[in-house]
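Just one chain is shown here, as structure tokens, and it is the form predicted alone.
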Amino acid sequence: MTDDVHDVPTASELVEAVREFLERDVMTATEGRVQFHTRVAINVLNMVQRELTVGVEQADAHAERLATLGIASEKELSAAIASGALDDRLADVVAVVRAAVRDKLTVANPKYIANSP
């Protein structure tokens, strides 16, 4: 994604600024429920920032992986799996699904990948 159109601060920089405010000011000044919800908000902003960083690249790579199966979308993949149309390419399907899950975890919570076998 190019940031040339919107100049600075970029979307990623704006997300980072809000996250830093929550971490430095709100977390230290609150407790209980508000602190918990602040922590949740910080996690959400981290996810948004990771998606802004790698989302387009991941989407392109996923589309290429689906294309190797002759599939254009997640919906088509699901239908092909359900119908058995790809039963003879199980290893390929598993590789595509595994890569998609890895990409999703990279955005949602990369710690899950680091802790996986």
Second form
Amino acid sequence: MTDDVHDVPTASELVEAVREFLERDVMTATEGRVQFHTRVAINVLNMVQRELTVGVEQADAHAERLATLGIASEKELSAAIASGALDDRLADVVAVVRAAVRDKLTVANPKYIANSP
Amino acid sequence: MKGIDGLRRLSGGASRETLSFSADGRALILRKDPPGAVAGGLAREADLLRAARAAGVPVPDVVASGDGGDGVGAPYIVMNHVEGETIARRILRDDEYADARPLMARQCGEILAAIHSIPTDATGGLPDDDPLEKYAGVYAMFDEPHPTFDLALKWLRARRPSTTRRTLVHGDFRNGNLIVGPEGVRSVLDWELAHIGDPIEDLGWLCANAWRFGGLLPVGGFGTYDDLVAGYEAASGVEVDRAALNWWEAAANLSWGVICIAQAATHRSGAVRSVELAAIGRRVCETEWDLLGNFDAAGWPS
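Alternate state requested, the form predicted in complex with its partner chain (shown: the form predicted alone):
Full assembly next; the chain just shown is listed first.
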């Protein structure tokens, strides 16, 4: 993400710098619980970087998909499924939901889709 | 007891503590509530461990237990230390367990059959609420819409298995709560979530994707449905309805997803600030993906 106000490094580059520090220096200097939490932190920063890259685009695509169901938000979709208001369009609903979950995994854990049975 | 040696804290924090030590040369484990804890949970666990042992379930031998009215000052259990591995990724990948892995699904089936033969009155106060509605309630408590979970609730409510068996259910029978040696499962731990319900719940929980830890086989990452069911049927004499097993596996995926929401909320509320809990919030979509797979496998929408 770039903007006209802030200097470089960009937010994404700063996150990357912290992640590299954790990978290079902290992982090798720690063990046990702290090292485990360092690994978690590295995964989180990878996730943040991916979200900074594709998040805006994903949000737009999601809004467009929801609009095909006449829905404006996840909250509204959730309520419409629960109330049965979309029961006659379940195939479409599942397709929209699947696309959103795929996008979430693309950011959170891209390997999960490839490794799922 | 004469001499106590090698006292070592294995885990613990704000809640329950686990310590290892040896007394008179015997390796033991102490599980202890924090001072002032309400009696009940650990006393129930001691009853269950004794009843499980009597029913032929491999569990640690309870050496002593108390409600805190004695010198220990809080409810506790002392049990023998069972040597072996509980960490799933080692059990699923290390050479040491290569011979155990192909045996474990059948063993789990046999052990679950024994667990389900434990008398339901082995201890008092076991909850018997409906797991699906329990987690539906927890999901509703959080204002965090997950359309996949709304679909899952609709799907699960429309397809409830028509089982009438009600037994003791372990409630958390999975990788992480099993002590494993090179020959297979040695001991079943963590009886805190035991309750009364449909026994197939335990089989479905063991098959939830979260407990496969990246392994490709459906039963805990180590075995096949056929082996699990064959072990269960041979030991219990009860036929397992595969559709019911699939239903309970999907219900388990939903429950785990809701638990992930709750864990991330523990961080967000400030109750326990932790990068690990925060990260779990972004694992909810894994359970959503698994549920979509469950719908596909069973046919949705119909």
